[in-house]
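Given next, in structure tokens, is a single chain: the form predicted on its own.
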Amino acid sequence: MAESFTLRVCFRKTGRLRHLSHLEVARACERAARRAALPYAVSAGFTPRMRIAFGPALPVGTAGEREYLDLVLTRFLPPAEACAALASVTVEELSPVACAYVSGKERSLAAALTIAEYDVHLEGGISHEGLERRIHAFVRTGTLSVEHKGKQKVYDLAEALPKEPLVVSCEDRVLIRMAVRMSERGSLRPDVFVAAALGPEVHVAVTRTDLLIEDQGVWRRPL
């Protein structure tokens, strides 16, 4: 079997491109790998495809500061060279942040990444103290019921939120900094949590600031 190398790429999804779907982001990243002339591997069979895998999808409208993909290469290319090649053919809002090689025996990104951290910027004149009081009071209710595709889904907030959301003053606005646990059953969306806690009339801008691996109670970055 030919030797292969798994290049892990950390990239951003910001600005106007926060409104791209996960499928559109995936296609853009595949095109970037081709334009950068990276020696990517393809799958076997009648319809060969680029061997590329992505971390958890971002909802449309949510920005991401540290998103991840794994791209299998057929030969070794220095990570800095691969990163520069991708950056040269990618718009700033979807550009790579860092690259490094990982073992091909590691768990997939979708399985390994179980913690997501978010900044939720609020629009409107909610005071720091008032926001903190309402958020903490809602967390203490213990559960959140969400209707999705005609079905009710109930989140245990103690499980869904591995640590208490933090209210932070940022220039002339306040934001909620929160961590969400992800699993095969899905994860609680920050905008849904805020709408339930504060009311649907509150407008928010959500950014996923990090994706983390949880290992025996310790959180670490995949790259």
Given for the second form:
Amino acid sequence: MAESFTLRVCFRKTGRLRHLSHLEVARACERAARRAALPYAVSAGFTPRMRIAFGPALPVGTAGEREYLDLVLTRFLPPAEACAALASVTVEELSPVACAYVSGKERSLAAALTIAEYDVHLEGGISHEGLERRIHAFVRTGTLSVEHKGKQKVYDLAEALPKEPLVVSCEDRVLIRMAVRMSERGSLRPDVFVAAALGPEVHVAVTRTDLLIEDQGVWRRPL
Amino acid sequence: MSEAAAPEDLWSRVEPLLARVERPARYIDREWGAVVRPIAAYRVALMYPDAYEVGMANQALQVLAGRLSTLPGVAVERVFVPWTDMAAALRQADVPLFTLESCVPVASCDLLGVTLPYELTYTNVLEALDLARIPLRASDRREGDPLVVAGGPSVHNPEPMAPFFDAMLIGDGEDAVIELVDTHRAVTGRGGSRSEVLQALAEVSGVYVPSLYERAKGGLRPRAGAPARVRRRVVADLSAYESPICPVVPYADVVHDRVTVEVLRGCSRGCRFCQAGMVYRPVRERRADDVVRDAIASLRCTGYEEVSLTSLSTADHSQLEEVLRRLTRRLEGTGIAISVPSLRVDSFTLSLARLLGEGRKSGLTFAPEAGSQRLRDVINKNVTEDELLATTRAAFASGWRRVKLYFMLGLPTETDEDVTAIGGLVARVMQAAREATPKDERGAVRVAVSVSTFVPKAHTPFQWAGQLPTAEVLRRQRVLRDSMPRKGVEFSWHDAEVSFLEAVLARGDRRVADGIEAAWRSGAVFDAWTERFSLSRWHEAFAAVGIEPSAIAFEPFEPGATLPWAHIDSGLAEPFLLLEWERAQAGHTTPDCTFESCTGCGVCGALGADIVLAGGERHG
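Shown: the form predicted on its own; wanted: the form predicted in complex with the partner chain:
Entire complex below, previous chain first.
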């Protein structure tokens, strides 16, 4: 087998482009890799495809500041050079943040990333007053039952929320900062959690600020 | 004309609506290749009258956007028709239709250019005008309203949509749009009124200004200054124009999501039902060097995973094999596919099959159109069954496992024998395909059969024919279904009711516009989307305005009658079309003038154009 190099790219999906779906982001990233003329590897078979893999999907409408993809290259390119090449062919709202090589033996992003941190901005001048108390009281109710596509899903909040959510005032806006543990069975959506805790009339804008690997109780970035 | 100052950016009012609608990627802009120019002296909105994912595939608008953006001070923006959920949200929030790039009101633009690709998009045009708050009818527009101009295939019978447009551009737009914009800017620049603009536009070659023609006995009568017949525009040499190298690359999943390079324009095979084959004459090929250069440059600029070599009949290009050989070599190991749509049975050779079979295989589609040789002679589809079977064997021996065949029902002179002949032909194609496939793979062999209903079109030899009444079409569909083999055949129809409406809108005169408006007012929009189409709504609309649609669709025109499109000069000589109509009924075929001698269609002489073959000569 020919030598290959796995380039891990941290990228952002922000601004207007937070309205893109995961599939739309994936396709756009593949096209960016081609525009950047990166020496990408192609799978064998009847319909050869670029060897690229993504971290956990972001829902339509949710922004991401540190999202990840792994791209297999057929020759070594200095990471800074790869990052600059990608930056020159992408729009700011969907562009690389950092690049580095990882071992080809590393677990896939989808399996390795189990912690997601979010900022949930509350819209419409909601006051900080009493918010934290309401949220913590809701967490202490123990479970949250969510209906998704006709199926009922029950989240154990102590398990799904590894840290107590924080309420932060930022300029004249209030946001809830929270971490969510992701699992193969699905992960709690922060907008769903906030709607359940504060009522469905609260409008939110969600940003996933970080994706982390949990290694023997310690959280670290994948790059 | 608008001020040079930036018009209102509507984004802050549009964005809150996106959480409530499907596929917000349709409305957000910021794709790779999109150019935002908030300040411009002259703003053009180019609209495809359908949803984003259909309209983004349109190559003509990309070509025109490229041409117009070279003009100093001109900004070019895209507009599509918001899907029904977004349209409702815009109306509810009182937000007007916006352009994608700068997100400004469409009504603030100087020019709204609309391509009319197909009759069933007509109500979408009215929906967009209404959402944009531009008066639907040209006669109701005032000085501050944009100039609303149509172009595209359907303007060859402009009348059903004529009242909704200030001007309509007939034929190739590469140069004509520049002259149109220059004229508009010149007249408004010296303080000229809207009616002075229209008068000046009528003098631009290829531009039809409907308001300057009034109904009179024996057709439309031009007012002073307007030409009696508007002559179609033709660009003489396609190689003088670059293919769009850096088109906008959509995020959303759109149809034909790939690089497209036009390899030739026009087709003179002479199929007698085919409007495109008549109104895009003569054949003008682009040189192999230019095609390869543009394909590679565009792949590099867009990052697409597929390049498509498009035209009405790509395998007819005299240098296609050279183009494919060079592209295949350049794209080796990249995973990038090459697709060649619109293949003709008789020009798909074994070496072409091998060349196309080397990379990723895209679909293979042929259009025999009729099941019997007799009827293929009537329509001048100069393809034999032996050729079709030989081509099928070549393709399946080269690795293809699926072929799609197009047929038409209701062609002039068709009998039940012709209809059942389709089933027989499909069975023999299936047999040939299986024989050319290794035994252990035969289970995968598929023949897809798609059957549409003949719609008589303007400027074709069949323009005098009426459409077969729908009840009879349905009966023949049943006859066909009974004759069709089942195993391995994927069989699909084009709805006969849809084809009926197409015929009404394709053959009607200016009165049909009232029916279109009435249908839109009662909720008709996105008629080309099966789930949205309702013929009963159209029947009620026509009845309300006193139009008898069956008469328009089914009644033949007498040779010599004034046709609704008589004032549009496509360059085709009427005696040629009539002779072709007569030869059809006698079952006589007519050869292609790019292989054999001139057939006297009249286009080259009338339009000052000539056949351009990149390789010097074609091999038949």
